[in-house]
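Take a look at this single chain, the form predicted on its own, given in structure tokens.
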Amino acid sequence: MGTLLLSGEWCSGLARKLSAQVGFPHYALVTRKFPDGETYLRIPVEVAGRDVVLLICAGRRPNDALIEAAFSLATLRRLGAKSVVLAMPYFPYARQDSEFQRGEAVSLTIVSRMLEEFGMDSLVTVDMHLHRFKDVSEVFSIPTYNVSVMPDLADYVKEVCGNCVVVAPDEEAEQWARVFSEKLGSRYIVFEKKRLGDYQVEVRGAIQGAERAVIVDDIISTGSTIASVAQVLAESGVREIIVACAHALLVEGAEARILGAGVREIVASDTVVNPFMKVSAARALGEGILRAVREVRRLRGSGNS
């Protein structure tokens, strides 16, 4: 029996593209809310003895998505699924990866362990936000595939802004700026950022002799960092500014904040449903899923799974 693709809420568009990419039949989970806010979930297809890919979209709904993932993983195991690969394009709670103040919950560790306990065999995610870890394998004890949509975003930007200077808003984003720089054949610069609060940042950087620039980052949440960098670029004489990101969360006025700072265009992927989905993560996600499924089967065949 072949592999199935199951998808949760807010995943329909990406799931259809992914199904075509990997060739797995797709079924949507049946979910709804009880009057008290609790989640109802049902697996709509027979899964006993089958390998399953579970697609959960967590952008702008991290808590609901984690419940959806936990209920699905536990139920798939109870129903006899042979293996479960969890595909979570945007991995939530990754930013809190350390205890900065005594008593804080280290959310990345908690969430990763929770999902492992519910029985996933492997995880596929897209451009996971890693700050104090060099690789996603340091976070999980199961096989994990952190694929990237950045090359796809860079290809799109190359068509609309081929000679743009690439700007990373901070050191963490330099890895993405490097990808764009190589694709566009242009130089990149890295700004310095000091976060003063959820909506306040202080950025420092300089750019000279450039009329067009693209700001690159993995996640845009409030848009405060992007807007601050865009203002510096505009004041430096940059006439055309594009922003590219993998995960466009765009919460609480972020869109207006960014465009109000002089940004001409926002380019994002479909890992999170947003108005600026110019590029799909289906290619990268599909490649990671196929690798994960092959590895699960290999380990099972060798008697280690």
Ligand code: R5P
The other form holds:
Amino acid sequence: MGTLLLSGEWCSGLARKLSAQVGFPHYALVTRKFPDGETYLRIPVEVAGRDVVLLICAGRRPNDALIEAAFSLATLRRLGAKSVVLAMPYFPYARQDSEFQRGEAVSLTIVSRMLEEFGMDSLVTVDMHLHRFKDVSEVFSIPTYNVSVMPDLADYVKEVCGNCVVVAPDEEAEQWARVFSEKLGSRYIVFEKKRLGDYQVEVRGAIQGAERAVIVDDIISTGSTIASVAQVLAESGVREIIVACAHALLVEGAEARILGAGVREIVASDTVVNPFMKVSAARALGEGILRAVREVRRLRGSGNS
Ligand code: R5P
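Switch from the form predicted on its own, shown above, to the form predicted together with the ligand and output its structure.
Below is the entire complex, every chain and molecule, led by the chain shown above.
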């Protein structure tokens, strides 16, 4: 019996593209909210003895997505699914990866352990925010695949801003700036960033002799990082600024903040539902999922589908 793709809320567009990409039949989880805010969830297809890929989209609803993932994983196990690959294109809580102040919850570690406890065999994610951890395998004990949508974003940007200078807001973003720079055939520069609060960052950097630039980052949340970098670029004489990111969370006010700082265009992927989904993560996610499913079968000792 073939592998099934099940998807949660906020995933429908990506799930359809992914189903076409990997060739697995797709079913949407049945979910709703009880009047008191609790989550109801039902798996609408027989899963006993099947390999299942579970697509959960977090975005601006991290807590709901985690409940959806936990309920689905536990129920898939109870119903006898043979294996479950969790595909979480945007992995939430990855930015709190350390105890910055005594007594803080280290959310990334807690969330990863919690999901493992509920019984996934493998995890596929897209451009996971890794700052203090260098590799996703340091966070999980199961096989993990951290694929990247950056080459796809860079292909798009090449069409609209071929000779743009690439700008990374901080050291962590240098890896993605390098991908863009290679695809665009232009130079890249790396700014320094210090976060002062949820909505406040301080950036330092210089750009000379550039008329067009693309700022590249993994996540846009409040837009403060991008707006601060764009401001420096505009003050340095850059006349055309575009922004490319994998996960456009774009919390309240972010779009206005970014456009108000002089950005002409935002280019984002569909890992998170947003108004700027110009590039799909289905290619990258699909490749990761196929590798994960193959590996799960190999470890089980059967190559059959
Ligand atoms: C952090 O290092 C990330 O890579 C992003 O730069 C950050 O999450 C963006 O957040 P905001 O849009 O709130 O500045």
